[in-house]
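The chain below stands alone, shown as C-alpha cells; this is the form predicted alone.
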Amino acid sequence: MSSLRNIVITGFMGSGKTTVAENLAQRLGREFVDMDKVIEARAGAPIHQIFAERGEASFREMERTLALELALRRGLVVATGGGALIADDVREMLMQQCNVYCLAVNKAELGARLANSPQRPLAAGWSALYDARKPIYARIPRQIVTAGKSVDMIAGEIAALERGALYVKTPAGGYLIRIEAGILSRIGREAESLGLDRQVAVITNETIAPLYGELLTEQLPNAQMIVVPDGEAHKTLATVSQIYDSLLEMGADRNTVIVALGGGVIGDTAGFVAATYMRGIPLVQVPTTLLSMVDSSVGGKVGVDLPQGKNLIGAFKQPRAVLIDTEVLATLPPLQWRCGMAEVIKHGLIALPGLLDADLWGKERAEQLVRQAVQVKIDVVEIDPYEQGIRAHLNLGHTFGHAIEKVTGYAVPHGEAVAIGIVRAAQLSRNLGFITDAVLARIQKIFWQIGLPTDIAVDRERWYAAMATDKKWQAGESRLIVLKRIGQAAVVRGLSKDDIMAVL
C-alpha cells in the first residue's frame, strides 16, 4: 500500500472538483476516486434520485461512511461532493489524514456554470447555499483560486504544492512560489500548466537577456523579449513608457502575460507595467538575484523611482506565480550575493534568528536559505498585504538605506545601503534602550563576516533630508523600524531630528 497521503479536492458545486482531481491523478500517477460516483454505484441510483427518494440526510450519511473509508487508504486523489466536508468532524478528520485543497470559485462564474446543471439536486437554491457554505470552506487552509485558470493550470498548482511549493494567501486569492533548481530549463514543458502557453512578454535587462532571457523565450510557444537597460538608474517612468510602446507594438492585450525576468529593478518595473497596462494584465515573477528571490518578488509591491526618492510611484500587483530557480545563483557575481544576504539577515533579525547562522550562508545551501527567507516574507505579507501594520517591519534599515542610495546617485548598491541602514537602525535601537551594546556588536559582526559595509561617509544633513522624503515618513513625522530584540521589530514614530542625527 502507498504511504502517500491522500489528496482531497473539495469546494462548492460546479467548482470543477472532479475534472481537476482526475487531471491531478493522471499527473501524479495515482488512483482517482470520485465520491459521488462511488455512492451512486453503491446505491444503484443517481445522486438526484437518492435525494428525491431517500432524502439529503441519507445521502450525507453515505458520504460520511465513504469519507471514513477513504481516509484509511493512501495514495488516492479524491473528488468530494460539494457538501461532503461541511460537517465539522468529517472535515477535521480528512484534514488530519489527507492533504485537502478547496477550489475557490467566485459567484459570477458559478452562476454561469450552474445555469446548465438542472440535474444537481441543490442547484435551484445555489446562491443562498453558497453564502452559507462560504465561511465553512474558508476554514480549509489550502485555498486554490480558479478564476482565469484552466484545469491544467489548477492541477499544476496543486501538483507543485505537493512537491513543496510555497503558497501566499492574498485578499483576492493567492499564488504559488516554486523554489526548484533547474525550473527555467524545463519551463517549456510546463508552459500550459503555468499559463504561459499564450502570448508572453518576457521583460528583462541587457545583462540577463543573453544569460537566461533567450533560453526562456525560446521555450515558450508565443513569447517575445523586451530588453531594457540594466541598473537602478533606469527604474523610471521613462523605462515604463518604453515598455508600454513595446507591448503595443507586439499587440499585447489583457490576456498577455508579463514575465519579469531579472533582479529587483526588473521585478519592480515590469510589475508596475503589469499593474497599469490596460488596467492590469497577468504577471509572473522570475527573480534572478538572491535579493529579489527573498524579498522584492514576493508580496506584490511594484513601482519606480522619481528624482525625489525611491519607489515613490507604485502599486500593489500580486503575481500569478513566482518561479525561483536557484541554479541561476551560480552566475551571480559575489557582490550581488552579498547584497542579497543583507535582506536575508534582515529577515533573521526581525523574525527568524536561525537565518543568522553562518552555516546557511554558502551558495551550496542556497535552496534552503531562500526557502527559509521567503517563508518569513510570506508570513508577514499574508497578515498585512497592504502595509498597514506589521509589514512595515520588513523595512528595517530601508529608510536609512534608500536615503544613502539617493544622496550617492545610486552609486551604492541596494544591499550595501540596506546593510548600513540596518546597523543605523540597530544603533538607534540601542540608544532607545531596546538592545544592548553586545547585540549591536553582534549585528555589525554578521555584516562584516558576509563582507558588507556598516558605515559610509556622506553628509549627515543631506542624509537626513533624503530620509525625510521617504514615503514611509508620515505627515512630516519620522516613522522608523527598530529592533526590540533579535527576532522582534517595532515601529517608532515622532523621533526628533537630534535622535536620528545621532546615528548618522
Ligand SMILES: NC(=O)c1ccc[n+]([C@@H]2O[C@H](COP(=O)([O-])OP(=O)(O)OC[C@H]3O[C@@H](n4cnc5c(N)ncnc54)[C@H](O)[C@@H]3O)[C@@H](O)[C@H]2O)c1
The other form holds:
Amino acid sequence: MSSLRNIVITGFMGSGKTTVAENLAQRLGREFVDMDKVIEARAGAPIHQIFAERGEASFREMERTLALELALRRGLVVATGGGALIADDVREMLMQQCNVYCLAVNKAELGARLANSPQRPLAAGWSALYDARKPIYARIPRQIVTAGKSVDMIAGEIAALERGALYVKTPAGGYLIRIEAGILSRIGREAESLGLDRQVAVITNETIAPLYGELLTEQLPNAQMIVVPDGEAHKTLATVSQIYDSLLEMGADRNTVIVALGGGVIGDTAGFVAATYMRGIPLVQVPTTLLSMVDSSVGGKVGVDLPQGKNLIGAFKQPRAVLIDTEVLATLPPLQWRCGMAEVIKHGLIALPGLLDADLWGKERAEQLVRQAVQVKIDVVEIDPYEQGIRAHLNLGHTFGHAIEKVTGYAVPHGEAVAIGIVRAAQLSRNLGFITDAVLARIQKIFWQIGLPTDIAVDRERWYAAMATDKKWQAGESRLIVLKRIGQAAVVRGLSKDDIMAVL
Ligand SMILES: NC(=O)c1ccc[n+]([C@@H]2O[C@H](COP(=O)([O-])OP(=O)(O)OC[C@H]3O[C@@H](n4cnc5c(N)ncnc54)[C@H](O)[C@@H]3O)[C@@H](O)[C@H]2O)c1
Ligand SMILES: [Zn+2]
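Given the form predicted alone above, I would also like to look at the protein as it appears in the form predicted together with this ligand.
Everything in the complex follows now, all chains and molecules, and the chain you saw is the first one.
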C-alpha cells in the first residue's frame, strides 16, 4: 500500500473533484484527503473567511505547504482545491510525484452548477477565472471529461487507468481503452461505472450475435441487440438506415448508448450511426477482430461505403470508451488473424520495432500484442486527430494495397493486400536509398512467417492506374509513405510513374 503513488484529482471549482476522489478512494481502499478541509482545520476557519481575513496569497501559501507534505506520502487519494495546481511549481512537483487527473468540465455545465454555490470565495467571477485557468489545467496530460458522466463512471475510469487502461487524448478531452481478457463476461458487474446501466443498443452482426452479443446484452439491465448482416458489402447507408429504424422502434433517445460489437465493419457503421442519430449519441467500441482492436476502434474515424468507393461517407466520432476482450480472438478465423497481423506489422515498421519480434505474435500473448500495437495508433491520432499530417504514416502500404483490392474486385482480403503493399513501399524505400536489401528481405520474411503473401500477379498498368485515383494523391501528384528505416516512416511526394512502376 505505502509504495503506491498518490492519486491527485484536480479541476476547476465545481468540477466534482471531492465527490469523485472520495468515491475513488473507497473503490481502491485508500485514504482520502480533501486539501480544502485540511486547510480549514489547520486555520480553524472556513475558506471564505481565510480569503476575507488573510487574503488569497496567504491561502495559496498554506496550500503550497500542504501539497509539499502530501507529495512525500504514498497511497493517498487527494482532492485539491480549485486553484491549487495553478502555481507552476506545485503542479510540476505533484505531477512528478503523483498520478494527477484533471476533471475537464465544460463551461455551460459548470455555470449551472456554480449558480447555487455562493459560499465559494471566487464563484462570483467564475467565468473570467475559467477562461484564465483553462489553459493551465490543459497542461495536465490526463484529462477526464465529465460531461454526461456520473460520479461512478468518472471514478471508474480513473480506477481503470490506475489498473493499466490506456488513455487517448482528443481535442475535446479523452477516452479510455481497457484491454482485459474476459472483460465481456464481467461487464454486468461494471455496468454502472461503464455507463451501461441505462438504455443500450448493442449493434452487431449475425456472426457475432450468437457468440458474444447475447453474453453482453444478458448482463446489462436495459440492453437490446440490433443485428445486421455480416460483411463489408453491408457497410452501407441502407444498413445505417435499418439501424436508425431499430433505434426509433426501441425508443432510443440522446442518452441511449450505442455499443459497437464486432470488427471494423461494425465499428465504422455503428459509429457512424452514433455520430448522426439525433445529432450524436454516446458510443462504446467493443472490437472483436485483431484489426479493429489495434486500428479501427481507436481514432474516431467512422463511416460507410458508397457503390462508387469505400469510406466515402463518414465523420469523426470519438468513442466514450473502447473495451477490448482478447478472449474473443479465440473464435476469430485464422485469415482474419493474419489480416490483423498485417496492421500490427505496419505499426511495428512505422513506429515500434518491438512488434516485429515473432515471440509476440501468438494468440496466447494477444493482450500484450494488442496493448503495444494499439499504442502506436494512439500516439499517432493524439498528435494528428483530424488526419492532416503524421496520421498519413498509418497508410504505409495502403495506396498499393487499396489498388490491389480494387483491381481484383476485392477478391484479395485487405490484410493480404496491405502485406503486398508494404513490401512495395519497402522496395521503393530501398530504391530511394533509405533501407538496405537486407532490411527489405527481413520485412518480406516477416510476412511469410505470418502466412501473408508479398506478391501478386496483376496487370501493372491497371495496378498503377488504380493507385493514381487514390484520394490521397492531391492534384495528380503521387503521395506515398516510405520507410526511412525500421521504426520510422515518411511521406514522399511527386515520384514519377517510372519510379512507382519499378516496384509493381
Ligand atoms: N475507422 C478506421 O479508422 C478504420 C481503420 C482500418 C479499417 N477500417 C475498416 O475496418 C473494416 C475491416 O474490419 P475487419 O478487418 O475487422 O473486418 P470485419 O469487421 O468484416 O470482420 C471480419 C470477419 O470476422 C468476423 N468476426 C469478427 N470478430 C469475430 C470473432 N471474435 N470471432 C469470430 N468471427 C469474428 C466478422 O463477422 C467478419 O465476418 C473495413 O471496412 C475498413 O474500412 C476502419
Ligand atoms: Zn488497413
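Numbering follows the first chain given and starts at 1. Computed from a prediction, not measured in an experiment: that's the story for all the values here. In this text, rigid core is short for the largest set of C-alphas that superpose within 1.5 Å between two forms.
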Rigid core superposition, residue 296 Cα moves 2 angstroms or more between these two forms: no
Core-superposed comparison between these two forms, residue 9 Cα displacement 2 Å or beyond: no
Residue shift check between these two forms, rigid core fit, residue 269 Cα at least 2 Å: no
Backbone CA shift between these two forms, residue 499, after core fitting (angstrom): 4.6
